[in-house]
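There is one chain below, alone, in structure tokens, taken in the form predicted on its own.
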Amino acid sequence: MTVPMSRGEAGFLGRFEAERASLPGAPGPRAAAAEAFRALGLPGASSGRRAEAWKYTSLRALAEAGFAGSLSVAETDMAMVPRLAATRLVFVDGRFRADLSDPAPGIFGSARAPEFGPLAQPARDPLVALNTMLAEDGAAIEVADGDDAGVVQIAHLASAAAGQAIACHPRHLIRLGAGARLVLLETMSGTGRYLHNPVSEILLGPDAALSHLRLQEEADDAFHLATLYAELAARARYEAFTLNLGARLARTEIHARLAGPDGFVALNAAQLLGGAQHADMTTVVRHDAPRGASRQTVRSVLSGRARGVFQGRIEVARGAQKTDGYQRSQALLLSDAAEIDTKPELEIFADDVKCSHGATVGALDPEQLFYLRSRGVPEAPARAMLVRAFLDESLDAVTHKAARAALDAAIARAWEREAA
């Protein structure tokens, strides 16, 4: 099947106009998103508005690339997808594949018509507008009050069939009722050149707890642009960990809002980048209720001409007294050409709060390297040991054994490619 190529903003808008009659779901949100995307443009492209949130990441390369619509091919290399849970939902080129999945009854429905939840803001965020405009499928997970849904894996696989560059825009909606529990493991991989632009909306009821682990291992020539929204009711917990290893250009943007008192958010990440890779971790945590706590820690290891970005913002509303917010960025630069950009932000309107931030940038400790060399460890293994020790501390929060093993294996693969 031949699929027309779309190039840049005009191409995405042209694809929407050509397909709007066949796209599932209500047409109103899509049309409004198309107008927002037309007005906002792609950040960094010639027609895109200047946006402070995109100061360190330009999408000019994306605007200049050409993409076809998503293609869900019959033959799929599932060997690329680690199996981490009995309940597994597989999306190929942005579309749910029932033949490859093992859904659990009662908590999952494939969103043949994508569910547009209440949290996303396409009028403000251009990538969310693009997703809303063109989304065709996504996961809809709902856990009832008091239920423990165990572990669920969402596996994204891009095939770029027959050398055809594709763009896919899955839309996921996760709802946990009061006191509900879920461990969500998300893996992203693929081959060829493609754009993976997922949007996830997460709503947690009172006392709900979601542990969300994300392994981003996209193809070397891929664009990975993920946006997540999470809203927490009273005493809810959202603990997220992202491991960025793949993609030519990656950006993970997370907006978390503590809407009820005594909530807890952890947005942690690790990045291992080489060559000319660019990865951006941008977070916004809004404390709108008292006694909330948030933790953000990002560790980056950069070699070659790689560039890492961490933008962390904490917003404390006037009534959010006794807020406890913390963010930290740590980077290890393995070459003179590598670069890290860190921008912490605090916006505080309450007077009884504890908020802090910190950043460190450095190279491998020569004394530690000398110690290992003096004990007979060759230089390459010694460097690898120090890098792994630096990253392993960030993985300590991952308590799920299969997920931790998958993350460790992914880091080992990425380091082997970089060292080769």
Given for the second form:
Amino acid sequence: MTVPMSRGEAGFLGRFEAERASLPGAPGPRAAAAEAFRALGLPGASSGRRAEAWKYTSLRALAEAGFAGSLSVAETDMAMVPRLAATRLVFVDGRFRADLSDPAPGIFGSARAPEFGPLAQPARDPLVALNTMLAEDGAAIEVADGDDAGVVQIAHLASAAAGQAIACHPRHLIRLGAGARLVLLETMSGTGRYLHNPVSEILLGPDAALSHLRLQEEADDAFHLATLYAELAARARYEAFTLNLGARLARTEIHARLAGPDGFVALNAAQLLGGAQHADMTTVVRHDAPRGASRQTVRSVLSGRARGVFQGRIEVARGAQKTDGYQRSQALLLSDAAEIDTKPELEIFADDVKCSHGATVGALDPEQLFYLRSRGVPEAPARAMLVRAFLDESLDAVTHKAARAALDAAIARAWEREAA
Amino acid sequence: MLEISGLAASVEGTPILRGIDLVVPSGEVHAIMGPNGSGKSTLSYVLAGREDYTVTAGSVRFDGADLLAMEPEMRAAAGVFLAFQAPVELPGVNNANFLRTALNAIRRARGEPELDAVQFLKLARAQSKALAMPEDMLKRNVNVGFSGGEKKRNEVLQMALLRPRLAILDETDSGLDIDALRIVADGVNALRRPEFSALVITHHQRLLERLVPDRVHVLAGGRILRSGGPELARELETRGYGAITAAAA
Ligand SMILES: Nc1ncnc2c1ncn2[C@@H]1O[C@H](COP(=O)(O)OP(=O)(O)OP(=O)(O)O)[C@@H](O)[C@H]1O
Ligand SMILES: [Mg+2]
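Same protein, different state: after the form predicted on its own, show the form predicted together with its partner chain.
What follows is the whole complex; the chain from before opens it.
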């Protein structure tokens, strides 16, 4: 039985058919991706395959929506984009804007073919298939062996202001050579109704170190679906921190593979959600070499009818002895209707490893609240203080000062919106 | 001044306070002593406004106002301060930030200008020095990893900063070394003025030697069984509660 394709799915494929001749780069990967997308469908859509990886998150609302191609409007509200670094690549509606950007040698937004790297799995991941099929642009960052590239900001702004929902699928490729270093700050924001579906491929050479901060502050009505792949050579370090504040539906899916020995991966996140927001952190850390360490802590504050999801899988291959991995989900539920779903999975084929996971869920502690109120702090600010404290403990992993300040300010904005 | 009449309260349906009458006039320091589990902390929580304690009878007036009708933060703004027997840990909340937020909340409620970070730090440093507190306690998270005595000192620091009109000290002297005991006593004595009163809950005569209470009350089984002058504390120290509770039974 063939189930008819949803409006959204048909729309994306229709766009591909209409534009395939003019899309940049080699057509091969795109055609294959289109086939994969046709076969996989959007998870949760009636035609989409049931996938365990999408157990808690349905893209039905996305499948039923219609999106136009991305359109870059000339007027861009740059006030919405914080400046966090001297080197800044600005993308508006998925397209690189040289006029708004400050690139540097080796660090540029390509207005040419997006670079399809070796890590992405369009045949397996439907959103990656969608991205590969329609990607027009993306950041290309290459840090040469031994270089310290300092701090680079990628700012993505979506401006579906003309009343038309848009979809953008930027494709980023980040390569750090042996011993290279980079702090990458990604900010994502916008207005209106849109889909932001970025795919990032991150390749770290031996001893390379990437600190990756992601501030997701998309518009209330946006879909944010990000997929990241990272591969680490020996002794490389990848430290990612995601702050999820915006979007009606957000999913951050990170695949990190420790290909060489003694690597380190941290995939931490904090999320503050209210209303009917849904945010999903899905991570797969694969230890393929000995003595790797991975750390994941996801802290969620959920109010209203918000729903948070943390699915974390740690895979330890047979040869990956002395692997040290843990993951933790900590949630603060501020209302009865809020919900957190946590699914840890350990898949271990080596015998000498240390892997653990844990999850806690709680409400604000009435004793703490009373302590603050007994000192004269009224209830609302007392609650705000405790929520901040809960999130701050995870934000302390962010040592870059300007980035930390930007995250703090974003949380304050989000909390004010919540409270209003 | 504080007027408690016929106060009864229960926790999760269990009656704990069974009719307390107590008046603490302005300018006076009263001590409350009594066996473990007699309801001393319950009384202090009820006065501070903890919501899980249900008042089933009686009234409490503070400067003529109905204290029990006020939210905890309003009581604090009116000048009530409780030094907790078990101070609460606030992971992730910086102590200096906490103290400044509290002080400014109360100053705002009193119609006084708020202190900025610099003004506040100057004041807090001076006060913590006077209390012989290590300065890094201001930088740490509230009560997290503090020793028992450090937590109590932190309560006294809060009292010194907030300058309450009614201080309720719930066993602030327990677990303190001899120097700290003097610090607590000095802390209360420094606040003494005609419009200040204190209710000092303690198990030990030695704090009262330094504080010299105007009255001493014995609370047992949720009632005040006896009241007297400072000599009552000395008597309890030698003879225990046995005679009093037996006489009341
Ligand atoms: N949540 C509760 N549920 C039931 N009983 C409670 C609860 N909280 C306190 N109690 C009881 O109330 C009584 C009075 O407790 P309270 O803490 O006021 O005693 P206290 O006089 O301060 O004792 P201590 O000298 O040990 O500090 C005790 O018997 C205690 O077990
Ligand atoms: Mg007690």
